[in-house]
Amino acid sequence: MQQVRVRFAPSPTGYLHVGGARTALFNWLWARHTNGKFLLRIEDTDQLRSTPEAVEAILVGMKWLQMEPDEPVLFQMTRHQEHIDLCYELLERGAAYADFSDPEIENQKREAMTKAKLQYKFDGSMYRSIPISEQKKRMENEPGNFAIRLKIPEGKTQWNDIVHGSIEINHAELDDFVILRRDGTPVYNLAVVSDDHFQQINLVLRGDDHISNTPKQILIYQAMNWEVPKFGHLPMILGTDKVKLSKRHGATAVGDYQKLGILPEAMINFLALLGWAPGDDTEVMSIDELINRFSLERINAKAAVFDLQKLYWLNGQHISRTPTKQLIDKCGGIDQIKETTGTSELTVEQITKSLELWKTRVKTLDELISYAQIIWKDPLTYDQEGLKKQFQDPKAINRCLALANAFEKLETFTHESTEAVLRKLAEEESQASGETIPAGRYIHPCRLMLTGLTVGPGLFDLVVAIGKEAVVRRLRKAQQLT
């Protein structure tokens, strides 16, 4: 069986956006699933709009998503001469011809037909039949005064699209399209075919905005008697309002999500579900699971919806499943965490335990570090609704102070010893008052004084992580609430 060879071919005129990343991912997953090859080609022929910064953004984004190519990156401009040579070879074969028409006259025709609400088509009949020898002679005599156009034969072009099924285009709908401009530069469709053939690409999986390009590219393949690859066109991505995804729906650059604290594994998981489904209710999948389960048959032809809340949910799921040591690395390492949070005195063990406590309750890496600091630093603010609810009972302050005193006397400060102290205090108060005092009357105000929050990890895990001295200090601040 022929080895699968796929590619991702972005234009470096901007950042690596979500749609491009999804296209790259589907190609990459299929290459990995089939033990094929995934290639990256930078289509930089638009020299006016292509920038080194955009190239760098694409390469960095691909590396962050762990989708590095199996062969060296190909920059399209390095094959510029080969693209030109292909145009002239098509001319020699009689599959193309030189167009010596006056551009201004053709523009006037186009404008007139547009006003009449008619479709403009270039009439190349007067140039098609000129013998190749005469075309060459005139081309030599009139440099810069001609373009080269592909001859569109009669009939139709049909292909079995992997996503959309059979697609058929009648050639009567197509112009004899330009393959080499008057300034000597090849057009996109010509360069793409040249490069895909050179790189032995046998499956072209790309966005469905390219469907209109496909019959033109197939015609070039056929004119050269080259093997035509399979084609598949992915549906567009919409916002939750069912409008094409744009910046108003949130960040559209992959790099922005990295800065927002999204894990690459979560982003890959999320992108994979934009137009593809595993066939069951599974949503949270590792990269290996995605590779094993990915199939072209399950790509949906309908537009996918980008739901930012689902991305955050998936990210939270991946954070909770990631070993804490790996999370530390993804946050830049211990030294970076210390520098960011201004906690140079912390030990590796303290940081690790803190992240471990919070990682099942956050949605981003930024949140993880933010909440972990609650353990390292005394709260500056307290949940106002929580204060009203927990401290409307005047005894709540005394309970916090009683806990502070009891905790301070403990020789061993563990989950078990601190829980035993709290429950003993609740029991003693129950006996003294003659009513049942649940442990929650101590737990909830205690949590609020320790963290400033009304929810979080188990209280006794928090108490141990914060440490006896800080716990006692924070609990005694309850006196200031009077």
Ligand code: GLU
Contents of the next structure:
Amino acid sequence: MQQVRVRFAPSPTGYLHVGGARTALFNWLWARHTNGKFLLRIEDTDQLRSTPEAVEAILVGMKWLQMEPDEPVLFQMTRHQEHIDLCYELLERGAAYADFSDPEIENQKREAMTKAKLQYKFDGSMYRSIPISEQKKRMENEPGNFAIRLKIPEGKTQWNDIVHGSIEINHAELDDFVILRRDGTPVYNLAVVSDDHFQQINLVLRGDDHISNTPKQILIYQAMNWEVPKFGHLPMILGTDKVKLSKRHGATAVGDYQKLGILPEAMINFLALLGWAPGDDTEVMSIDELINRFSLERINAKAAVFDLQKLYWLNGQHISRTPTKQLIDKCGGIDQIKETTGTSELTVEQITKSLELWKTRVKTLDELISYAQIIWKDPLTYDQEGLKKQFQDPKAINRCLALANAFEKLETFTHESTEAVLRKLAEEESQASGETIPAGRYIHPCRLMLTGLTVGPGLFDLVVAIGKEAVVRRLRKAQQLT
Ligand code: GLU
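Please show me the structure of the same protein in the form predicted together with ligand GLU, now that we have looked at it in the form predicted alone.
Complete assembly follows, chain above in first position.
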């Protein structure tokens, strides 16, 4: 079997869009799955719109998503001369011709047709059959006064799209399209074929907004007698309102999600599910699992829906699966965490332990850090509903104070010793009052005083992480609730 060679070919005119990243990812996964090659080509031939910042944004985004290309990045503009040469080669072969028509007149014709709601098609009959030698003479005499157009033969172009199945286009729908503009610049469809052939790409997987370009590109391959690659067109991405994804739906730049505390592995997992599914109910997958399970057959032709809630859910799943040490690195390291949270006195162990306790309960890295601070800093506010519920019983305050006293006396402050103390207090109270006092009557008010919240990690894990002194101090604040 021929080695798979695929590419991602973005035009650097903005940022790395999630749609582009999804295209890149499907190509990358397929290359990794098949032990093939994944290439990155920056299509910077639109010199007016391409910017170095946009190139940088693509490179940074790709790096963040760990999709490193297997060969040096190809900048399309470096092959500008080859693209021009290909136009002339097509002309030599009789597959293209020089068009000396007056652009003004053609524009007027186009406008009139559009007004009449008819499709404008260039009529090349005047130039199509001029012998090449004559065309060349005229081109020499009238530089800048001609474009080169591909001669579309009669018939149809058909390909078996990897995603959509057989697609057939009748050539009557196409006109002899320009391959070299009057200003001497080659068009996108020409440059893409030239580069894909040069880079020996044998599968072109790209967004389905390119379907209409594919027959034109196939015609160029055929005119050159080049092997035509396979094509697959990935479904469009819609927002949850079923409208094409746009800025209206929120962040569409991959870099924005990085800033929002999304892990690259969660983003990759999420993007992979935009138009592909493994065939069972599995949703949370590591990069290796995705590589293993990815298949072209399971790419869905129907539009995919970008559901932000799902991205956050997946992110939470990946955060809880990530070793805490790695999470610390992802948050910028221990020193960075200490600096942003103003907790220079904490030890590595304390920070690690706190993150450990919260990482299964958060959706982003930012949330992780803010919840961890609950352990490090006394609460400034308390859940109001919780206060009402837990301190409705006036004895709740005394229970907190009794806990504070008992905890204070403990020499070893562990999960076991603190739990034993709490349960003992509940039992003693039961005996003294003759009614059963469940441990929850101590646990819930205690959690509220320690964290300000009604839910969170196991209480005794929290107690140990917060530390004796702070636990006692926080519990004694219950006095102020009277
Ligand atoms: N440069 C094109 C784009 O950004 C993609 C070309 C291709 O994949 O063939 O839409």
